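As structure tokens, one chain now follows by itself in the form predicted alone.
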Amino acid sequence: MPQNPHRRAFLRTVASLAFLPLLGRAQGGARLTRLFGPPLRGPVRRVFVAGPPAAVMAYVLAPEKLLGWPTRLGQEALAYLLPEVRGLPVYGRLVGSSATVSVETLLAQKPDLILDVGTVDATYLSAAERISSQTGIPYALVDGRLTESAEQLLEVGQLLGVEDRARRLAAYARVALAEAARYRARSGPKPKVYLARTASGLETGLGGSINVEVIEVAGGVNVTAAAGRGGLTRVSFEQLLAWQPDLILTQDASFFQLARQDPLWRRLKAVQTGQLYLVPSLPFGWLDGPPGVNRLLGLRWLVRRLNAGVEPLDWRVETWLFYRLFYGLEPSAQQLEALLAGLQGG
């Protein structure tokens, strides 16, 4: 009896998904990193990053090995990075719907390793296998969940041959994550939080989105999870009125100004009570943009904003320490003032 075509498609999908965990091979002892393509031929000296989270990871661990950026960084962001990386070329993204890098461009850079950090699903596993097969270049795909930041640093640090530096950064990550876990485990009501992206403020992440995971890791509730699970999405203002978040977070200065003045946004209790925060976004976002290890400082801040009784921090000191440790640059008094201006709420 001939099979229903929909059933055949379903069976092919099931077979494909069953195969996916076997794609790639775990790095020696690694839990989060899967390697595709040929083995590394020697020390990694040239790293091509597949997207923004990988760029942050490569920069904080071994900026001298970074071949270029996946997106253009503005002059304001570059001012917080080491001078030697400010003039690196912009190659674009290697995977995803906005990928722009050709195989020819990739081969011309002669990287020792392609590094990708972020979501690990069927799409990214398949892309890693395809690109490594086409180019013959080793490809490392690393699970980029925030709660795994310490292990990510250690595993990528081992790949890049910078284990000592990776251990120092991972130690900071462990402190931030352990602190968050203690307060996240507390019983009782949790604050409802909305992360407003873009100048309109109506783009955000659904439940399970890597772009907003910092909210739940810090002990809050992502109000947009009520609309379902997935990635980035747009919501209506009517939905926001119904959800009435306790806090609204944004990294977009245009939206921050708009929401404080617009009568429509002022209908939200969070705006009326000054619980609207402009969170720093330079050189990388404290909460997102990209969803990489850059979020660890934002996590420490958000834990204190969402949970009572957490030991306070001097944010000028903590920010200076984090930027020196992760970005290799000591921000000036003026830079610190500019970074922290929106954290008082508005």
Contents of the next structure:
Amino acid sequence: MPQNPHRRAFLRTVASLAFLPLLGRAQGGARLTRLFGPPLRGPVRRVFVAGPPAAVMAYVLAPEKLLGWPTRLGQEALAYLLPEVRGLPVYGRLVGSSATVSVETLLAQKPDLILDVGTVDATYLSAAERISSQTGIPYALVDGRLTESAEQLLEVGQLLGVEDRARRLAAYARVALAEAARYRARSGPKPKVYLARTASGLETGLGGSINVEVIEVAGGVNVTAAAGRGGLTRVSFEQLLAWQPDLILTQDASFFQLARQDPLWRRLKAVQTGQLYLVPSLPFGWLDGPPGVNRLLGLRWLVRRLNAGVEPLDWRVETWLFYRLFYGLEPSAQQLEALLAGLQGG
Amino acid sequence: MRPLAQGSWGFPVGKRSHGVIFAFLLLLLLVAGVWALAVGQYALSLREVGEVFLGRSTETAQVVILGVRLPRVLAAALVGAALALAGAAYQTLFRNPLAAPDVLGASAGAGFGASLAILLSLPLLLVQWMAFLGGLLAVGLVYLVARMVRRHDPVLVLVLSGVAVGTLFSSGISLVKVLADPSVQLPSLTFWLMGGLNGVNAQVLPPLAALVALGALPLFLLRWRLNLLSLPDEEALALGANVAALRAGVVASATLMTAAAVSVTGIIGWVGLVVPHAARLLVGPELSRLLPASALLGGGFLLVADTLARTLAAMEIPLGILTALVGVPAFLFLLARGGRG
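What I would like now is the form predicted in complex with the partner chain, since the data block earlier showed the form predicted alone; can you produce it?
Everything in the complex follows now, all chains and molecules, and the chain you saw is the first one.
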């Protein structure tokens, strides 16, 4: 049967139109944001966040628009955040295996926008589609890769109508990312890094995992990369002896204690040479937990740990600046002391 | 009185061949142990491994073998033996082939204790102790409930309250999952619930060994009398057994072993359910033979599963997955063979 080229083109257009709502609309030139559901009606005043990285994003840009937290934050973490968000309710997570937010809770909050930042894959795309069509609330899903932090801040800033603030934060992100990119591109051997998670220190992320992204962005090699790509995993101590990482990073204070005392951990070169670091985890982790824009300061720190010749920073000053700029509060001398203690290495 | 030997599961085995079977099981455990010591992620030749035991190896090889592999090998054998013993004891106590070490909620309780500790970001040692205490607490509750209900068959009440309390603690685990931080605590909790021996070190061994021994000893001492539990209560009473006391002893022993094992390794299914059956196919239901056979077979089985878990891939494979993958075919094979016999 002879094909009519016009007819084929027409069918293709119809087909792509039919899929369009599924894929979400890219919003006004935005590269990272997919919008689902109805278009935004007027300025966004109330934001419902779908998960922890989105909560960080919404908080740093417009804390007054945040409706609640996706996870319980401890008193220690809340002390680093503005007083007005400390009493916000905890709604739980909207997407994923342990999602706990009901559609009714969501509707009762009358949000102008649902915001999710993080991995963009079929699971999250279909969840965004389903939730937005069920509730009739606009839903923005933003690609949350660390290297795109500046663009994320700008795009979400535009959605929330806080462009000025977004530009200031994005400028910081650009500096941190450009600095990292410069050293990452240098040739030569790269330090091997192990990111120890949890109290045992024997959980970590594989290469490509969003939880350990910061290592590669900062110009290091994740020791687990050889073992494959994927999500989180457990490793045996024997494996660590074989890898002999140059640097061990953790955000877990009890593991930091354990590793410095345990005779086995003390066998590792990195522990012997004081290259074990307790990276701050309050109010959000510097390296992970959650994988959001909170990692920018950790990135600046790690770039300096991994590469020789980077212009040094005064960490008391830099931390104070970052916390004031992103979290809106100036940490006290005491808080700074507590945050930075573990960065001396042990 | 029903004959005790050769229940529906047993197949006739002569007295002499029991000795052969025990020798074989012991050999199996030893071979598995040697193999487990020889392989791992840190590349060492057989000679280097041998030299460690002759005391003339490099320091690193010593750390790998004596500091990492040996504790793990011993822990795997201990945990496997403990779970299999607990399973064998419960299957006798409940006269039910589906009874497993977690039937009275020990695993669910331990899981709840551990998940609470993970939620509170407690140190590793406290995670283990809270798991242990959680296991004891769950079974303690079950026993308390069973003591208060006196109008029904005591074994039935024990099983039913075990199911109920176990479910209660399982929903406690689910609640903690909901509250946990999704990027760190939740994955950690999920790993714990799938089981694994990667966190074992030399410090864990003495308390683990002591608790397992404390639980196993009464079972071995009472092995002759415990056979009476497989009879209906009236018959056992008529034979002069203090059934209630025996039952309490079995529950306490099995719980101690299960809670100790699970607190170190996380939840490992299948071993306690299936290994006693395999042992019963080999040596029959008589406890003086079934208990040691279960212990040897359980230890060997978990040792093999754990060695595969740490060597098949560059990363640790969760042990719970492997115990099922290795155990099910082995069990079905035994079942088919036993059935023909």
